[in-house]
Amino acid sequence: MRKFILSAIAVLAFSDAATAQSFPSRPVTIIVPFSAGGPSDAMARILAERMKVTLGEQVLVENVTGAGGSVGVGRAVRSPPDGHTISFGHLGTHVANGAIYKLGYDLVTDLEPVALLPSNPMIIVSKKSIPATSLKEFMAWLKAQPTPATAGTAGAGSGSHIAGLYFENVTGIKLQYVPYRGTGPAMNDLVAGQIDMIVDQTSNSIGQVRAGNIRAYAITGDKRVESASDIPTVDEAGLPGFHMTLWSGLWVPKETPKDVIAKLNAATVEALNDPAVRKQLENLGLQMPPKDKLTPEALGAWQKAEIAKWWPMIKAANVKVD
């Protein structure tokens, strides 16, 4: 029996090694759980284009929308654990959704972390027709409305929704949320004046701000964004302490071989270290993670810490899924 067990272990080890050596054996797919054209989609496509150089196979992006991103994450969870399907997600999809949806999977135990990706400070923006020109004026305008202003989100539990809840908690201002399948389409309606505001990812809004199509009031970080240095922080604009950064990451299904995860991590880190890629991401207002936070273990620890931080607030808000 002892020989049989040792033989079985040896076979499994050889199998894992063979899998890692042959990986990837076909195109790799990154599942983005939001619509094309949004900030998550933009980051994933920039990374995919560079990762294919390291991996030696095409890296495709598939947009699978619905239920605040939980549909797309579920697709990745149920994929074969061979590294060919990657789950792209962020604070909303891989933290908040666990406090809102009956997922049918566990965000920690059913996924293996690969790498932490650049983070996106949020930005408070409104439609252009609102007369406020500063954050204090905008908050006064919001308070003066007879009914709550409309705030676009990418669905219940999305980063834009969590940021809106946080804004309500800090300011005492109530908002009426309008869910979309991503902040890409939400932005289209903000530019068209169909909704009043979004607490949005900077990378999604900055182009429209620069074009003069929407108003920007403040960045939700403790320092200004290099690509938008004229926009004050919330501390400077009169809402001190309203700090929120939407971080992103990559995961694969549980039981994916460790060597395969290591290859994906290496391809991701190499992409993030590429000067051309860094320039593209920084132009979107994204902030690079520290080098010591780029390991799978660091992402796993960070995700658990964020669950401990945000779940109590989300549950206290009694967020309902329409």
Contents of the next structure:
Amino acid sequence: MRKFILSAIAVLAFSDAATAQSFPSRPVTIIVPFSAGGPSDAMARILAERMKVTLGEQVLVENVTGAGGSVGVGRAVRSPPDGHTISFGHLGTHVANGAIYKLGYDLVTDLEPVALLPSNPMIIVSKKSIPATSLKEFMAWLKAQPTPATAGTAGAGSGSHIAGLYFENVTGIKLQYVPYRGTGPAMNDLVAGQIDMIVDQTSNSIGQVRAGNIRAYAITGDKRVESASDIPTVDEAGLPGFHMTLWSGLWVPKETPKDVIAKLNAATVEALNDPAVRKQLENLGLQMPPKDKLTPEALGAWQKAEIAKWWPMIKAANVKVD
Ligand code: MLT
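Output block for the form predicted together with ligand MLT, input the form predicted on its own:
Entire complex below, previous chain first.
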């Protein structure tokens, strides 16, 4: 019997190694759970372009949207655990959604972490027509409105929604959320003046701010973003301590062989170390993850810590999802 068990383990180990040897055997798909044109989509496409060089196979980006990103994550969770389908996500999809939706999957036990990706602070932006030239003036305008101002989000549980809840929490200002399938389309409506504001990922707003199409009031970090150094931090602008960084990451379904995860991690790290990729991402205001936080285990530990940090506030907000 012992011999049988040992040979079974050997066969299993061999088949895992064989899988990893031949991985990838076909194009790899990164599922981005938000619509094209938003910050998640932009980051995923920049990374995919470079990861395909290391992996030697096409790396495609598929946008699977809905329910604050939880539909796309569910699609990835239920895909074959062979490394050819990757779940792109962040604080919203892989932390907040677990406190808001009955997901039908567990964000920790049904996924394996691959690598932490760049992060960016949020930025408080409004439509151009609002007559405020500072965060204090903007907050005064918000408080003076007869009905709550409209805030674009990528759906309940998205990063832009969590940032909005946090903004309400610290200012006492009520907002009326307008959900989109991503903050790409939300930004289109902000530029068109259809909604009042977004607490957005800096990477998503920075182009429109530079073009003068929307107003920027503050960055939710303790230091200014190098590529947008004229925008003050919340500490400088009168909302001290309203700090939030939206980090992103990659995961694969549970039971994906460790050697396959290692290959995906290596391709991700190589992309993040590529000077041209770094320049593209940093120009969007994104900050690279620390080098000692790039292992799958580091992402796993970080996700668990963020769940412990954010779930109490999110659950207290009693977000209703239809
Ligand atoms: C969000 O959480 O707000 C999303 O990242 C927006 C997006 O990527 O479209």
